[in-house]
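Listed next as structure tokens is one chain, alone, in the form predicted alone.
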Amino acid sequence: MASILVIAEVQNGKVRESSYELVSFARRIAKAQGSEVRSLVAGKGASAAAEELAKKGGGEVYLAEHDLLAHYSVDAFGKAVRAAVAAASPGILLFSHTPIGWDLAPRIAAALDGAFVSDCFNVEESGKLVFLRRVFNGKLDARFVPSASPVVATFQPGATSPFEGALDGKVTPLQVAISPQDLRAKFIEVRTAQKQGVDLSKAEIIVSGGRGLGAPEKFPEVIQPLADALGGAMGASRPVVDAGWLPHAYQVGSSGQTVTPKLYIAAGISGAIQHLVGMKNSNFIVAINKDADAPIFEVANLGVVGDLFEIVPALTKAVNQAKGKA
């Protein structure tokens, strides 16, 4: 069987967590197909990252090092990917659905005359490979069976847990011929936006509020205290963000952040499809809503039917008492 090639991303000298999530998907497909997992690490001074990935499920890791790979460029990185494709002859290439993946993956698919599926959240293998992605603003799950090869797919960060196994692979140097004349754009600088809110994709506990809170001031009054008591982060549903109650950084859902915390508490959230697809893979879900027929209860491990303005403060008080902070 043709191999599976993971296109890893390196940030600040380390392999990004979303790349280890790709390894999880790759390992799942490889087990079903009896194929091998290979990876690509491209950059300058990226040997430590390549070694790290080789020890954590990346299989044979192709290391493309070049001065012109120090910063992302679609032309330079495109050459590195095509060199890895020539070395590995993969049937499937996996990218993270990040700005780099958005830019690079479709170009690679076109260059290889392959199939392209973007923004996937899952993959199934039962005789045929099926990629799942959301359509119509998250209202439907679409299933795609590629008819061309190779298949190039991007996966949502947070769609699965990062691979945490210890499978020793190896690092293979990969020669990539790149010259300044190959680059159609010149790197100037990286500007980091001022951080707002939190990175919910890394939070282990999230307390989210919905339109049921009734007013923006209820978030710092009701939701944030419980999140603080639990040592977690505050989130919100799309209607809350659309209404301007909280910035987009707090939004959980298909058009916000996909999260997989150990504990997810949803207060005053009815459970629109757009929200459910972004949090239903949480380890344990607690839903608090006065509507017993709210869709959120369909994915909840524990449902509480009642007034959130009574339940959430009582829960906050109980947590603080348990911690000796009452």
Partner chain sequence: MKIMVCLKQVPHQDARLDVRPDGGWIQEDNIKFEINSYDTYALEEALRIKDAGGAEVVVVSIGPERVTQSLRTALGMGADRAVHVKDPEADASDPLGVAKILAAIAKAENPELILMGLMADDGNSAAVPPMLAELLGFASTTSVMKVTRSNGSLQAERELEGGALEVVELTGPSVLSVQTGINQVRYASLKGIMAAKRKPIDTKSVADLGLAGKVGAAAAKIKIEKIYPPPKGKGAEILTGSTDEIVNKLVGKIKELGLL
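Numbering follows the first chain given and starts at 1. Rigid core: the largest C-alpha set superposing within 1.5 Å between the two forms. Please read all numbers here as calculations on a predicted model, not as lab measurements. First, how it differs from the form predicted in complex with the partner chain.
A displacement of less than 2 angstroms separates the C-alpha positions of T154 between these two forms, with the rigid core held in common. After superposition on the rigid core, the Cα of D182 moves by less than 2 Å between these two forms. Shown in the overlay between these two forms, fitted on the rigid core, is a CA shift at A70 smaller than 2 Å.
Okay, that was the form predicted alone. Show me the form predicted in complex with the partner chain next.
What follows is just the one chain, with no partners and no other molecules.
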């Protein structure tokens, strides 16, 4: 029977939530196709994680344990995935679109000469398979249809809810031969992010500026005064930090800080998914953007379609007036 293979990720001894999201997608597709869900857990000391996954929808869980799987490396994990593919002959392989998924999945797709689609937010499984994803940094949606097998797909973390059911599977040990010479890209160490200067996670109000600000001096001139008037902090999108306009500590998003202030004001930020994951759980979101179709308006509570250089200074003035500081 054709199978769907979920490539699970283990973090701190536990299966990541995004892997259970893959199980949700896999179960949906399996039901429509009459196929079977299987999973791979690769690591060292990962048997408890594999047992847990087997009880919670992962089906037959291949457990690849090896000293050289203690840390992720594309070569070692690639060997584990290939061993699982040999055992399961999957028609579909599912990865999360995470630093592991986007590093490994395309290599596997090329090795299998399969169809590849990345960073999907949904799949239509009845009838032909259609993968839904965003293109142009969130500005347009697209439907992708594979015409070859196997299909290798990565899914955006958070794209669906994690599988919740109790469904008994089993753990099958998987032998993988890996030698140190196989590791052409070798793990050395992980350096965790150090918070320096601003800790945005504690701010009640954040005023963030994006590439729409156009120049570094616009931050002290336009964004900081509004943040000051509101007694809040200043934040930024990634291109602002990339350009060296502000230090990394100001960056909000998947590779910056995750924030949940009472009020988040985004000015000149389009709303790419990597920015949204860092701020969409804010209590109240105001977006100011001159493009009425900017994706940021989908997560905002209040929106202003207009020029930030007109709106933000006027708002600063009005806030100061309201505080009697005009």
